[in-house]
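So this first bit is one chain, no partners, the form predicted alone, shown in structure tokens.
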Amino acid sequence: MASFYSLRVLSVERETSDSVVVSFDVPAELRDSFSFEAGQYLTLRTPIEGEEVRRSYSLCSAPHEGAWKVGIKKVPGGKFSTFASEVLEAGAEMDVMNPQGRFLLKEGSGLHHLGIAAGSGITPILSQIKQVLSEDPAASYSLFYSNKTAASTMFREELQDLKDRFLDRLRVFYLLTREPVDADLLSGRLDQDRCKRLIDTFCKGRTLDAAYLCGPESMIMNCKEALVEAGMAEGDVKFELFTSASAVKPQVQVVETLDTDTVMMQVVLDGVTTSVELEKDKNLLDAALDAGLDAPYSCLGGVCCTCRAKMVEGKATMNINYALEPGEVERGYVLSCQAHVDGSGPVVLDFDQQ
């Protein structure tokens, strides 16, 4: 079950001019709760200028390292990323949710993994590279990594160290969009055509067993199409989208609604069942939060899966779903931040069935 814990910030280290790596101190008694798999993320919560702000950031450390580190790139106008880059210091206390996420390595040994990342999308992929190459001596990893300039490239030194350590098993190809590059193929935006040419050039004769894409939606969808065209099964192409997470927890408002079209919803959370009046034009998560329930959520954009819950009774339609597998949807799971009730009820939403 997703829950927040108060953790101390161990360090805030400058990675590039506009990015930092934040490390957390996880005490021994919480190590089991904070165990994670390469590719998962932490949700951070803190008050900024009187407002509760929460954001999800992928772990860039690997499970075997015994560290909990996230990479945060400053976004213009981004409240949390600006706070982390300019204000946050070692010793501060912050609410941190235990690790979540399904952007995980494909199971199996001796596989050739392909990562495609843009900007801070390298963070979960870095964790994967360290984990799979350390644990499986027969595995290999190829990485296409796009950035604006060499100076803005996160974890460049660490990637070089990994290349030196795994000479025959790790290949890294840097693409730059705003800086001259000798090879034309590595200069410019990573679109479908360029991705196809990268695969044809650098992966020819190599089996692609699994691919992991992390970055903006346009890059991900274009590269996914190129990979499928190259013969990969869609199920072997996993992706993690960037999301602005600009929405915040709604404030509880008491409004007189004599003629509102509502249904009754029972919400199961932490073993307690609460009856909630659900307006049909409101998503299930907002209804739970408005009722004062501490339901889990993070991105509010249908991407991160933190708000996953099961429709035990009733039906719902999701506006966006980038996180749930088709089998989960068939079993009744929804992203509650995107789900709107179908029909007149009754509705039972269970956050405890994970």
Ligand SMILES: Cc1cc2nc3c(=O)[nH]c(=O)nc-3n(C[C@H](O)[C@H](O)[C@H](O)COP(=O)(O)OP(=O)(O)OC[C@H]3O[C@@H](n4cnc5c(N)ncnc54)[C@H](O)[C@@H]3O)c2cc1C
Second form
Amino acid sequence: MASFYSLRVLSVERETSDSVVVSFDVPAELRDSFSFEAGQYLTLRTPIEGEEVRRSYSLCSAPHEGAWKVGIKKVPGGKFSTFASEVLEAGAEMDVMNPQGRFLLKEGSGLHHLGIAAGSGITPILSQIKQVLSEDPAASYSLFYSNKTAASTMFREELQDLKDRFLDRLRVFYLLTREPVDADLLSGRLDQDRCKRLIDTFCKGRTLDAAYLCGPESMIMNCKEALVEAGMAEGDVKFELFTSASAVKPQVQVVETLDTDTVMMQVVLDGVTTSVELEKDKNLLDAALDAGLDAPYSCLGGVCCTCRAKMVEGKATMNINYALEPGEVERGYVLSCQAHVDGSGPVVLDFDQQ
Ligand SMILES: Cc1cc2nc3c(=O)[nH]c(=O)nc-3n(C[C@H](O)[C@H](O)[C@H](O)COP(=O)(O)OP(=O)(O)OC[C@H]3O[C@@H](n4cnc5c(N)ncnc54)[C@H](O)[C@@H]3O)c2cc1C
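Structure of the form predicted together with the named molecule, please, following the form predicted alone?
Starting with the chain above, the whole complex follows.
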């Protein structure tokens, strides 16, 4: 169940001039709640200039390391990332939600995994590389990692150490967009054509068993197309979005088919059922929050899956969904921050069914 816990910040270490790595102290009694899989994220909550701000950050540490670390890259004008980079110090207390997310490694032994990351998108992929190469001696990993400049590349040193340790099983290809690189193929934006050429050149003769994409939305969608064109099954190409153009400006969708102004909704949260009046133009999460319930959420843009809940009764339509798999939607799961009720029948929304 998704809940916030107060954790102490163990350290805040500078990674590049515009990024930091924040490490949390998870006490023994919370270790079960905070167990995680590579690719999952933490949601952090703290007051900044009098306003409660919550943001998600992928764990860049791997489960076997016994550490809870996130890498935060400063976004110009960004509230939380600027706070983390300039104000946050070791010893501070912060509300941290137990790990969430389904950007997970494909199961199986001896697979060749392909990661494509840009900028801070390296964080979940770094965790995955460490986990799969440590746990499966037959696994191999190829990484295409794009950054503006060499100096702004996060975790360069750690990746170098990993390459030395897993000499024959880890390959890292750095791409730079704002600095010249000797090889023309590694210089410039990672678009569909470049992705295709990278695969043709560096993955020739290797099976592509699973791919993990994390970076700007356009890069993700272009590389996904290239990988599917190269013969990968869509289900084997996973991605994690940190933000999206459509998520930044959510379109409010009023459901026309609703014939009453309000619907009764039962919300199941932490084992307690509460009746909530749901107005027709409100999303399910807002209705629960407005009723005083401490329902889980983070991005509010359909990108993360912190607000995932199951429609046990009733139907809903989502404006945006970048996080749920088709099978989950079929089973009745919704991103409650994006879901509007369809029809006028009663609704039962369960946050506890994960
Ligand atoms: C599941 C998940 C995992 C994430 N993991 C990481 C991570 O490991 N490391 C990391 O640094 N970030 C990560 N993020 C992004 C992070 O949650 C914040 O969105 C980011 O730090 C910006 O927050 P902010 O408060 O500083 O900016 P805000 O005050 O929210 O935004 C300021 C401006 O920057 C724009 N903006 C917001 N995010 C980005 C972005 N990522 N790139 C470019 N422009 C942006 C906004 O549209 C706005 O215009 C993750 C997001 C999700 C949903």
